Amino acid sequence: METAYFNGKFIPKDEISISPDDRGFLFADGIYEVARWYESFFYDMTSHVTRLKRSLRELRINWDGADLFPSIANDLIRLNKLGSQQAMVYFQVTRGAAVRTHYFPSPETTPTVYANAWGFVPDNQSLESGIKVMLKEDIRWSRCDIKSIALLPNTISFQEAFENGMKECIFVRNGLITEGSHSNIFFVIDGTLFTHPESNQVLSGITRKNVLRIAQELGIKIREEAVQENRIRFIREAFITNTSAEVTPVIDLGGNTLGDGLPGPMTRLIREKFDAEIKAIKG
């Protein structure tokens, strides 16, 4: 029986009941985080907690338990007997249940907090051979920097990519490539690594942050600068990053084959360094 966390208690997941007046249900008024368990540790949990706190602040959800995320996550791994395998932990906080109004409830209601864990099998084939991704006009709101549960534009766009045999949908806003429906994206042009700068147009990914650090340590020239869609012909390599995909090569961008259609040397180098860090932490 799967155990989940709900409002301060670890209980069977199928016993959880959420109010129909919960603002997460009515308005998508909430935030979330996903952390990855690598058989014995969570990767960069500190950054996940920092981002969780930031998302709460941006939505003005007053919940003082964000620092509990690591212990809750570890308990979920233990209670669900996932310690010896790779797994994911999902953590969500909404503003809570209240009479439906567009303004925030006054006095404030108690936030609803939920978390669960499940075993995870990496997509090693995509990691090795690369993926095809589609391009689509960015139809999302203008606060993509908040890890909000309001993901309908993302899911609609990803479904379109999925139905067309692609692994991700990459967004374009005002002619500039921003990010994916659930990933950040990097490009290699003339030996320089490009990615969209942190702004309200993209989510600051945990893997993105660590890839930038790794690239700097490798002496790779980096430019946090948006790439124009009309410069695709100059892109030699690309890869997406997120918690589940880590560093996954992109070999086809919107029908345009990149390089020779295989994961490029810079992508492989960064991937190898990332893998080496994971192995070093495992010991």
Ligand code: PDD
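Here the rigid core means the biggest group of C-alpha atoms that line up within 1.5 Å when the two forms are laid on top of each other. Shifts are known only where both forms have a C-alpha. Positions refer to the first chain, counted from 1. Keep in mind that what you see is a predicted model, and the values were worked out from it rather than measured. What changes on going to the form predicted in complex with N-(5'-phosphopyridoxyl)-D-alanine:
- Shifted stretches between these two forms, defined as 3+ consecutive common residues each with a CA displacement of 2 angstroms or more after rigid core fitting, are limited to 106 to 108.
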The other form holds:
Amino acid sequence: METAYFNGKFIPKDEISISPDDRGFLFADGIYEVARWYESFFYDMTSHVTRLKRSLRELRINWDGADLFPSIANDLIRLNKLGSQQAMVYFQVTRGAAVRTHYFPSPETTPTVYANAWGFVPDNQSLESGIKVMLKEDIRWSRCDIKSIALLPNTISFQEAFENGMKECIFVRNGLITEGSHSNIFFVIDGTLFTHPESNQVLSGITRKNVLRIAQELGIKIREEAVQENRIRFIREAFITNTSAEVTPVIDLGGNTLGDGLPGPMTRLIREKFDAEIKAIKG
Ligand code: PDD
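Starting from the form predicted on its own, produce the coordinates for the form predicted in complex with N-(5'-phosphopyridoxyl)-D-alanine.
Next comes the full complex, and the chain you just saw is listed first.
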């Protein structure tokens, strides 16, 4: 029986009931976080809490419990007996239940808070051999910096990639590559590491931030600058980053084989350093 967190209580997941008036249900009016448990610790939980607070602030959702996220996440790991394995914790806050209006309900409306945890098995095949990704027009809104639960453009785009045997859909807006449907993307061109700068066009990924730090520590030349779609032929290496994929090589971008079609050396180097940091924290 899976135990989930719902509005202050840990209860069996299938006992949760949510009002049809919940603004998460009616308007996708809510935000979320996904944090990863590595057998004994959460990776960079501090950044997840910071981003959670920012998302709440940007959407003006009045919930002052964001600092509870680490303890709720730890309790979910313990209650679901996931302690000795890898796991994910999903955390969501919506503006709560209120009569459906396009203006916000009274600030006293109680937000709906939900979290659950599940055992996670990394996709080692993709990590080792790399993935093929689709390229598609970015049909999302212009506040992609908010980790909103309104993900329909992401899911319909990813579904197309999935149906075509690809592991991610990478978006292009006005000729510039932004990010994936659920990941950030990095490129190696002429020995320099490129990724889209933080802006309203992309989510500021926590893995992205840590990969940039690692690359800097490795002395890699970095440019936080969007890559034009028409420069794909100059891309020697690429990789996506997110909490579950960590650093996953991309070997084919929209039908274009990158480099020699294998995970590239800079990607491998960054991935090794990322793995080494996880091992070091595990102790
Ligand atoms: N997605 N960009 C988008 C659009 C994302 O949805 C995500 C994460 C990222 C990477 O963020 P991070 O490195 O903090 O995981 C970038 C999560 C994993 C999800 O929706 O399940």
